[in-house]
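A single chain comes next, written as structure tokens; it is the form predicted on its own.
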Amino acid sequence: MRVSRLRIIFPVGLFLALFLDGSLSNVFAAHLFKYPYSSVLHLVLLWIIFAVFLDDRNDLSIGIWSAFAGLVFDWYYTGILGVYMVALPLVVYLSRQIKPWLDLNFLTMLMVYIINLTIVEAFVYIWYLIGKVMTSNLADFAVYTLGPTIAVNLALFVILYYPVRQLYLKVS
């Protein structure tokens, strides 16, 4: 039985994105986390959104891999298990539900990415509030975390859209 190249490319890219999330956040920490602002890189989420929309397979593998990547992300980066392990598969599910009604072009995927980024950040914010990990109010979260996070990840999306799209078209 021949294994699809996408079945290999997706997990490798996912864990590369997982590694780069932490590495780039560490390298650019002085710029990303300049008081009072906090920009969070979401390369894992970006890779997952690309996979959902550019991969024609409609199996559970993306959701399972995203849950596993979320567990590793929680375990290694946040120290609070469950946050990204739940948030990333939730994004996969929501994206798959809206995918049939969307045209797959740059602007549509950009808007879907912004919406999913907002969902993940809001989910993490609420999870941390419930767990009393932080005590920030909603306005501070929106201005000091969500806004800068969307801006940085928007730039990353614009830079990475064409190369990742070409990669998916080439291996599929």
The other form holds:
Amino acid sequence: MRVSRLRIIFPVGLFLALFLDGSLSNVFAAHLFKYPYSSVLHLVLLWIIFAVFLDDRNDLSIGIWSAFAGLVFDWYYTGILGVYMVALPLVVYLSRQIKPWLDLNFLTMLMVYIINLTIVEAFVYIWYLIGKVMTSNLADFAVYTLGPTIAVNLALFVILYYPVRQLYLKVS
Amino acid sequence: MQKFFSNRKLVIVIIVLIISFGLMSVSVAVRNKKSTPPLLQQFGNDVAGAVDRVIAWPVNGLQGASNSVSDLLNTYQENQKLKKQVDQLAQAKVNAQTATAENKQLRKELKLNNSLTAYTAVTANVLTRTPSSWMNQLVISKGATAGIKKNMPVMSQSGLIGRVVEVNQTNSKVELISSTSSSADKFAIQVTNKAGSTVNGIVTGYDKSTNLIEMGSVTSKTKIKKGDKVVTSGLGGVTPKGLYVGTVAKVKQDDYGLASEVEITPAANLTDLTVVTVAVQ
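Show the form predicted in complex with its partner chain, please, the one above being the form predicted on its own.
And the full complex, kicking off with our chain again.
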């Protein structure tokens, strides 16, 4: 009974995060995409990382759900298939690999989140670069995209960490 | 390390990466075709759009509310400024109405049915913006059922903002004019100076640091000054004539010193979009 509630809350929250990413990007476009900086919201990734580290029983099929969310992201937002669809499950896999080695607390999760943000952004950057979707050099990417993106998402992480943790403690 | 790169896992990783890369290459290759996206993807996007509407509605509502408050604070100054304009506007409106009526009559006499300027406006809400630094795309709430087709121009209330790049049944994607992707095909525009002579050209780029549209390779000797109006020229067939783009900011020599480059201040604000209009021909 208690398990099944989280099984519903997780996918609903995942898609809520997915669409909020786009809506908030539009509303705050003037601030988020102020030249030359562009900070990308990653609420989906945040929700996935929370689920991987806060769900102790590992009974959510996070990998499959994140692949599905990535597919919807690719279809609905970018129109270019196979990028987020692979990037998100990749992050889930890597996080699961390092989870047993970590002493879980606020700071270690913050570090893991920074690493995962970097992996996803770098993966997307490299893939789009090879696929000639856009042109940009590595220095510009690191300074103007990756930096602001990490800053904005860390702020969101700090704000959302305790509420989401409470949610997981209460429900599971 | 053994755990990460055992033989079987390495093979799986490589296969997944190859599949991912293949999917991306295929979707980039077919992106500009008329038949894209395929029906299944359209269906998926329509479902996603329907869900997104529910989530975008309260968020956009909040944005509307905050805009209203800031509007209210500026009301007095704005009212003063607008009062001055209203008197002139009535005159201009009557003039325009007469000209339109005359134009219609003359066109009928010439049996000229489809002119370059004729289009119907389809208004759509902006649902969301792609959360990515590599794409300046919007998803709007009208699609093929409202008559929208690929490559149609999209305007905000004040001017041109981009073109439709993907059409589903009930929503479509718009690529903004500020997009620097190499595959973005460009608008045919013309500058009309005070003397009434025109210079034709195409949008060749967008300068993100100054927020100016660039019109390069202009070899015409016609004098263009700051403040001259820029509209779409209707050449090329897809875009109707006379959509407002902006005003000339400055004219300078290009990097090789052979032709000049006109820099244009766009009329529309590309970062504050809630309602857009698609020009359907």
